[in-house]
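This document starts with one chain, in the form predicted alone, laid out as structure tokens.
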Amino acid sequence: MAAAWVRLCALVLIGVSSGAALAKDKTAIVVGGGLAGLTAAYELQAKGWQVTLLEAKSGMGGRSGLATSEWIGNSKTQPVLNQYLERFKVGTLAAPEFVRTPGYLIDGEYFSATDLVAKQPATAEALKRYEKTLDDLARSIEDPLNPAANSTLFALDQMNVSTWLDKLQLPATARQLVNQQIRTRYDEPSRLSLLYFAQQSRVYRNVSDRDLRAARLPGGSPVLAQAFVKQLKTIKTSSPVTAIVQDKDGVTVKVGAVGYQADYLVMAVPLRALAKIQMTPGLDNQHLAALKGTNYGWRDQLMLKFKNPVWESRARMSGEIFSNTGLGMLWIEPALKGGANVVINLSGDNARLLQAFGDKQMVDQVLIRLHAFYPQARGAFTGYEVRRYSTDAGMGGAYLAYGPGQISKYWRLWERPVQRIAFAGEHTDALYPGTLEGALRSGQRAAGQVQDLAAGKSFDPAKAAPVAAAAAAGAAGAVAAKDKGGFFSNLFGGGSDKAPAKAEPVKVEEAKQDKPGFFSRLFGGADKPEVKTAPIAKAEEVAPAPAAAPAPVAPAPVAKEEAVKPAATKPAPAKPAAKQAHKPAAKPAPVKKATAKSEPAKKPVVNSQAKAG
């Protein structure tokens, strides 16, 4: 009996221990260290597998900003983000109520949504026009994991959210505000698929604000990056990586001269980093068309310090704010010892207009703005902080915002692996991109892909809407959406029953009213001239809004490395990814610049989540 019970114990220990030498044989290569490849090391770890982390830069993190702390909604909005927090023991703040729903800075007056309908009834009346149309084109898409479903959804993807705009004849402050707050969720409207916007208008819909900004993350997202790097094992900083071989076996990634190895891999960089790794065997034309031509949407975050408030009402002047003076969104954030911070994101083209300057001339024009409205900002002034996610070679953007026609082409291409490789990052979450939360959802399942394919699950390839069959289709739906009026006609003609109108072209007196300098287009009220996009229809960006801009990345703790054997296998040559360009991809024949007039800025379906590490 007792024999039979140290045999039985035995049968015991070697299947425990063989099940763990199985899991210690499995090996993957995460490449990124934002918090989408964090989480895929940190569940594949998890998992039993080994896992080494390259990250080009020196610290972890990705895109994380350079507020103090950041929004984040609750786990009603942002499930995954809180299930971290929570397993971390990561802290938050409740968010007052005060600050819960975004405010406006009117040529340098701050207005509550309360304010605005007391105060400027006619800009609040144009905002509330603005979100109910919004609404009634996020209702027409069914399903927000297929917005081109049918040719009428798919036409809009061939448009642009500044079109779109156009026809609402808004007026000019409502205007500038919407402007302003798509340009600093999304990007520049005139370069963002109406079709996006929509879907993404879908996916917030019956959200409030106060859910989506419910609490506040002390030390913004590095603090949870930083969580994760503390319970990874292998981490390589300062590791660029400049080649990937594939082969039946396994997955080489090279850095430099140097060679790792393992079973799979998940990629987890922003496109435009992806496109300069030579991949062997190399992408399809599809993925390399992605990686040149999908939009991003540009900001550049700037923290202006002060060693005192020099506005009115400390209690009142915080939280989200959005200007139509060209200076971005606002964020207040209450600095030590009775000091503030003030955060400005500068998005979309004010963006790119001021890539070719340097950071102190960047703040110099913002202070100029700032010194207009409250004269005492240049004394309480004691120093800054930049951030140019639009200059950083790695980056090219701050986070997806899809442009026209790029939906029908792009739309969940990176969901699926390439042979051995998984993909992770904002831009591959179909849901939540540009967040934290997409980041988080993308790596979960990037690691649960990599365990399918150990698993000897195969994916089928990503495949493309039928661009012919549906361009064609959409076009004569657009037609029939003309003649019939009805739901078209109330979204692009304001409410009219008539049917659209054709876009008004824009006039010459408008394009040279109050043309001022370089800084006057760039920081002035009129927000009426654009700059030029690409040759694609214009489109208007709506990112989520960030949730208080992310906090400054301390550089990770690197962890003990692993020793990995170098790449037996020489990469044969692999056609690079064509560069990314900066602008939006060719798309459909470009349409007709229509005016810029300012957008209204609150907008009830827009993503407020933080965004994405």
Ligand SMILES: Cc1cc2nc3c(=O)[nH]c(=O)nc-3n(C[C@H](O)[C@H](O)[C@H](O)COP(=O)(O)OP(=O)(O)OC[C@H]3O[C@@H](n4cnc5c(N)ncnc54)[C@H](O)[C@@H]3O)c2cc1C
Contents of the next structure:
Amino acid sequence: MAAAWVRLCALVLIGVSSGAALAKDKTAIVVGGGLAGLTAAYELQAKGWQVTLLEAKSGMGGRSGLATSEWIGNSKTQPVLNQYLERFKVGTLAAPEFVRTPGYLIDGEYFSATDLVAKQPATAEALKRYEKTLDDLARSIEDPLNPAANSTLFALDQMNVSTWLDKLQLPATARQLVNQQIRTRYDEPSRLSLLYFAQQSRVYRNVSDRDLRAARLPGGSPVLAQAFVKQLKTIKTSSPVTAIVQDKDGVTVKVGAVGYQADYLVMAVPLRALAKIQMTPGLDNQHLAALKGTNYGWRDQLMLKFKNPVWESRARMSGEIFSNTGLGMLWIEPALKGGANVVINLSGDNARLLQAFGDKQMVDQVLIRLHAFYPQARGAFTGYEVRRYSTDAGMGGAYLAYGPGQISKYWRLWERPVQRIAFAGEHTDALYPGTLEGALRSGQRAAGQVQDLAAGKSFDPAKAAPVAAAAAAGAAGAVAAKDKGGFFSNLFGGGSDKAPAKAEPVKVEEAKQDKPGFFSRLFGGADKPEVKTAPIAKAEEVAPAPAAAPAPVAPAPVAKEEAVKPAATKPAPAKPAAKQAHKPAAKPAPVKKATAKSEPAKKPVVNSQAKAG
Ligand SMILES: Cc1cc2nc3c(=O)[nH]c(=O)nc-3n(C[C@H](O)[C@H](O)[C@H](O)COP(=O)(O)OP(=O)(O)OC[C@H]3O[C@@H](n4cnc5c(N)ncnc54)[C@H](O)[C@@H]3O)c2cc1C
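Please supply the corresponding structure for the form predicted in complex with the ligand (the preceding block corresponds to the form predicted alone).
Below: every chain and molecule of the assembly, starting with the one above.
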């Protein structure tokens, strides 16, 4: 009897002590299941944190692209990406040599860089001049982490890239190709801060295209997202976060009427999506202005599928191809999805204008253009997939692309935690925004910051941008004006710069009404008359008539979700008693994925009237 009593006491003690150990576990919530959020969750979990990842959509991976076989850089250019690929044993294929430098599609004819020099020397020469001038501009930035280091550089942030390009007086074709490259990589030149463009050029200075397009990732970045998903214990999809409350003890996150609690939070959603989440206490004015005002580049993707290649095999079109015909950047997919596919990236204002059209109308217009150059296009066309990142409420754009004046106001703003929240996402990485590398780096940084916060470190409040005071007081224009014959003259090829031109609002109405010339300008290039394409009237009237009606192909899910139960409307009581006794009831209980492991636990915070969202 006495022995049994001792045993019982021992069990109670073990229970209490293991409960106490669990009570010390640090908890974190990660909001957003793109590569940034996945990285933050993975890194925190690896450090022993209990992490719950909440993703709004039914699938994971966020903005991972439509391409089934993405080009990626080598470990010299994308070290973090390559580390994770190695760690998760995700295989890559070396890129064939001919795709490692960009190609050009000029009026339907394909040119490699070498062809261009031989056959279109004036265009090749102009592109070289542009690259040299850009390189000079990039060199003027000593530290890309502090691009506005002096008032002259600060002044560049007040200008847009289009104004700068105008000064170069490039011939029409070269300008069209340059425009296309810039709008594909960032955004419309007229919407882009010249300082941001220079800073990014500084980051990639002396990085060769060969290193940036060194390998192919079969299956694309969703494969990497899935590799992270497999490592994580608690993921809850279809869980759009609607509100966050921070207090001295922790954070409470609401998904509709269901609440989760944790000690810290990583917010890994794009700015437009963050703007929709109610924060208590509210963000300060600078953050609120950044949420509203930071420019995102627009880039939508169409994959057109053909029974067989309709382009000349000689063209070997692959890698990045910049067209002067408004088709945007395009590349040929290997036949991973059957047949022969071409992915067309419509970017900048071309993409904005096409928001007025439905997917099929948009595809029809693009197909018309391809058909004009490749007459078998219609007959061989079998279907399409479209992805519009810019109008997706969870994304609100393709990626960060600072507009004029925005570096001055918002530089590295999101790298600093706000109380218990650290921010992640491509837009929070100062060196590699808009890339997988940037997203992964930001997830690592945010995970580190959460640990620092837990260790008692405090982060400085936002500082004013360097030289902001002087330049904001009008020094920008003065510097440009004074500097005749100096810095700016060299960069611009003479003369001082004009006042910053404002980006023109996109005339969606014009697109809707399809005023004469709209599509001609869009696809024929704004700078010169349309070449080779038939005149266009209304979108509907000119829709191509494929031999057999193409079956629209439903966009493939970004990534197949594995082993995660959709959020239940009722909270699932899932915690062992000992754990609950020592943890506040509302902490999220990290749960293993359904196939595996245990039932997702979600704790209601306030659930008196409403249903779970
Ligand atoms: C067309 C295109 C082509 C690209 N090409 C390349 C390329 O070739 N190379 C390269 O390196 N990079 C490329 N990128 C960039 C790269 O894909 C992104 O930088 C990266 O995927 C961004 O990851 P993220 O985690 O920051 O954001 P996201 O992937 O957008 O993740 C954010 C997640 O948050 C979720 N979310 C939003 N709101 C909420 C909410 N309220 N509650 C819960 N979840 C929410 C979203 O659903 C999403 O899953 C490309 C991007 C695009 C759009």
